[in-house]
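The form predicted alone is given below as one chain in C-alpha cells.
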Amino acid sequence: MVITKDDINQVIKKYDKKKITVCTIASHSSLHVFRGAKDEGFRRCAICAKGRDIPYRRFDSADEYLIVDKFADVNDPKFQQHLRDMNAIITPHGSFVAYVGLEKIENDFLVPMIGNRNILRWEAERERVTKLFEAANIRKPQKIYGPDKIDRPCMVKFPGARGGRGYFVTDSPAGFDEKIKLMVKKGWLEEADRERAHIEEYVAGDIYCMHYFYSPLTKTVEMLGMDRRHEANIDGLVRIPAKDQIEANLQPTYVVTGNFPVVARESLLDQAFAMGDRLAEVAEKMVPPGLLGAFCIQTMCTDNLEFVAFEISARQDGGTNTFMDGSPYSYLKYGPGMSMGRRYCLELKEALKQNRLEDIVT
C-alpha cells in the first residue's frame, strides 16, 4: 500500500505540536541535523546501530538514542509507533534512503518525512534524473547506450546511493569488460550490475555540488553551499608522476571518502541559481509536491565556464557536512552558524508557527 499525503496528515493530526522530536538515522549527515535541532529548540533522537553510537554520544547528539542491530530494523510496525508516539519528524539523506529501501519508504514508513519522500526514487533512477534535466534545460553528459557503443572516454555508474563505489572510466568495450570483472572481484559489483551499468560520456572539468534548500513556505530556492568530495584512490594517484602511475599499474577508483567546501567565482552563481530554480520548478509539476527542502546538484564546471549537471540529491547530500557551522553562501542570508541541519529545523519552527506542517512533510 503507497502512503499518501492523507495517510501523514492523519498521523499529524494526532500529534502534540508542542513536543516535535527531530529524528533521523545517525549516519551520513545526521550530526548538523541534530545539532541544528538543538539550536532550534527542538528535541532530538538519534536512531543508531549498534555499536556505531559512540561518535554520537561523545558529541552529545541527541536527547535520546534508540540502538537498532541493523537500521532497517526501523521499519518494524512497534518501532514506527514508537517514533509516532514521541512526535517524530524524519529528516531523510543519504543512508536513511539506503538501508531503509525506497520501497518501504514509499509503502511502509508511516511516520512523518519533511521533503518529498516521492521523489527520493527519481534519484536512483537514472532516467528519471535526465527526464529532470531535459524538462528543467539543464544540460547533461550524452548517454552511451550499452558498452559496445563506447568511443570515447566514458564514465560508468551505477544506481543507488553508493558513494562513487564501483564506478570506473573507460574508452572502450572491452575496458568495460575488464573493469567490470575488477570491481566483482573486489566485491563493489554484482555479476547482475553490469545489465544495469549507466554509462555517460566523461566530461572534463571541475566538480561543483550545489546545495539547495527549496522552502514551499515561502516559495524560494536558496543556495547554502558548495563542495566537492575525496575520492579514493583517484586522488592519491594522480598525486603522483604520470610515468610512476603508469608503473604502478594501479586501477583508479571514484569512492567517496569525504567532503571539503569551494566557492565558485561570482560571476557563475546566476548559473547556479538559474538551475535550481528550474529544477525546483519542473520537480513540482513532474513529481508532487516537488523538491521540498534540501537538494543538491551535482555538476562538472567546464573551461567555458558552463555547468554541465550528472546527478542529484532529492534530499540532504553527504557534502551538506562541509559547513557545519555555516558557509560562505548561508553567512550572505543567515549570518553565521546556518547548517542544512538547522536550516530544516528552521523551516520546521516556521511551520508549526504559521499552523502548515503539513505543507513541509509527506
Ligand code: AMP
Given for the second form:
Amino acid sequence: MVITKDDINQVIKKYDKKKITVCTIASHSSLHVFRGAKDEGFRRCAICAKGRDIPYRRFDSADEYLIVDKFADVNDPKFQQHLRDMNAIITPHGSFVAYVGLEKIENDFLVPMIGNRNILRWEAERERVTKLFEAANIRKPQKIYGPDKIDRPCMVKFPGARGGRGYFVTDSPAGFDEKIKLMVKKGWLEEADRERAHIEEYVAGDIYCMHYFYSPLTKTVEMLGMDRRHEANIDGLVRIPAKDQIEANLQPTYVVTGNFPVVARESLLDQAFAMGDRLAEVAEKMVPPGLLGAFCIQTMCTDNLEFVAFEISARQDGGTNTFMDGSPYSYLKYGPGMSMGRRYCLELKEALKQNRLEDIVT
Ligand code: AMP
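Form predicted together with the named molecule, following the form predicted alone:
Let us now look at the entire complex, which starts with that chain.
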C-alpha cells in the first residue's frame, strides 16, 4: 500500500514537536546533516551499519547511534516504531534511497522525511528524467536511437546505480561492439547489457553540479552550492600525455571517487537559477508536492556557455559534501556556515515555529 500524505500527517500528529530527532543513515552526505542539526539545536540519531560507525563517532555526529546489520533493516516494523517513538524526521540522501529501496520508501517506510518520497523514483528512471527536462525546457544531450545510428562521439550508459562503471565513449557502431566486448571481459557489463545501453551525444564541456534547495515555506528555489566530480580513471588518465595515453591503452571509466567545489562565471547564474526554478515548477505539477528540499541538476557547460543537463538528484546529492561549512553561494544568502544539512534543519525549525510541519514532509 502506497504511503499517503494523510498517513504521514497521522504520524506527525502524534509527534512531540519539542522533541524532534533529526535522523538519517550514516553514509553518503550525512555528516553535514548531523552537524547542521546540532547547529540548529536538534537531537540527532545516526543509523550506522555494523563496523562502519567509526567516522560518525570520531566526528561526534550524533546523540544516539543505532547499529544495524544492514541498512535495509530500517524497514523492520519494530525499528520504524523506534524511530517514530523518538519523533524522528529523516533526511533522505543517495545511500538512503539505494539501501532502503525505492519500493520500501514508497510503500512501507512510515517515518516522515523532509522531501517528496514519490519523486525519488523519477531520478532513477531515465525516461522520467527526460520527461522532467522536456517539460522544464532544460537542454539535455541528444539521444541516439541504437548502436547502428552512432555517427558522432557518444557516451554509452547503462541502467542502475553503478557510479559510472561500465560507461564508455565511442564514435561508431564498430567501436560500440568492441567496447561492449571489452567491458564484458572486464566483468563490468554482461552481454545482456548490450540491449540496455543508453546512447547519447558526448557533450564536450565542464561539469557543473548545481545544488538547489526548494523551500515550501517561502516557495523559492535557493542556490546553495556547486561542485565537480573526481572520477576515476578519467581524471587520472588525462594527466598522461596523449602519446602515452595511446600506448597505455587504458579504457576511460567514470567512477565517482570524490567531489570538489566550483563557482560558475557570474554571467551563468541567471541560467542556473532559471533551470532550478523551471524544474521545481514542473515537478510540482507532475509529481506533487514537487521537489521539496534539496535537489541537484548535473550539467556540462559547453563553450557556447550553455548548460546541458544529464542527470538529477531529487534529494540531497553527494556533491553537497563540498560545502559542509558553507559555499560561496550559501555565504551570499546566509553568511558563513550554511551547509545543505543545516539548511534542512533551518527549514524544519521554521516549519515547527509556524506549525507547518506537514508542508515540508511526506
Ligand atoms: P552520470 O552517471 O550520468 O552522472 O555520468 C557520470 C559521468 O559521465 C559524468 O560525471 C560525466 O563526467 C560523464 N558524462 C555523463 N554524460 C555525459 C555526456 N552526455 N557527455 C559527456 N560526458 C558525460
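Everything numeric in this text was worked out from a predicted model, so none of it was measured. Positions refer to the first chain, counted from 1. By rigid core we mean the largest C-alpha set that fits within 1.5 Å across both forms.
With the core held fixed, the Cα of Arg139 is displaced between these two forms by less than 2 Å. Remark: with the core as the superposition reference, the CA shift of Asn75 between these two forms stays below 2 Å.
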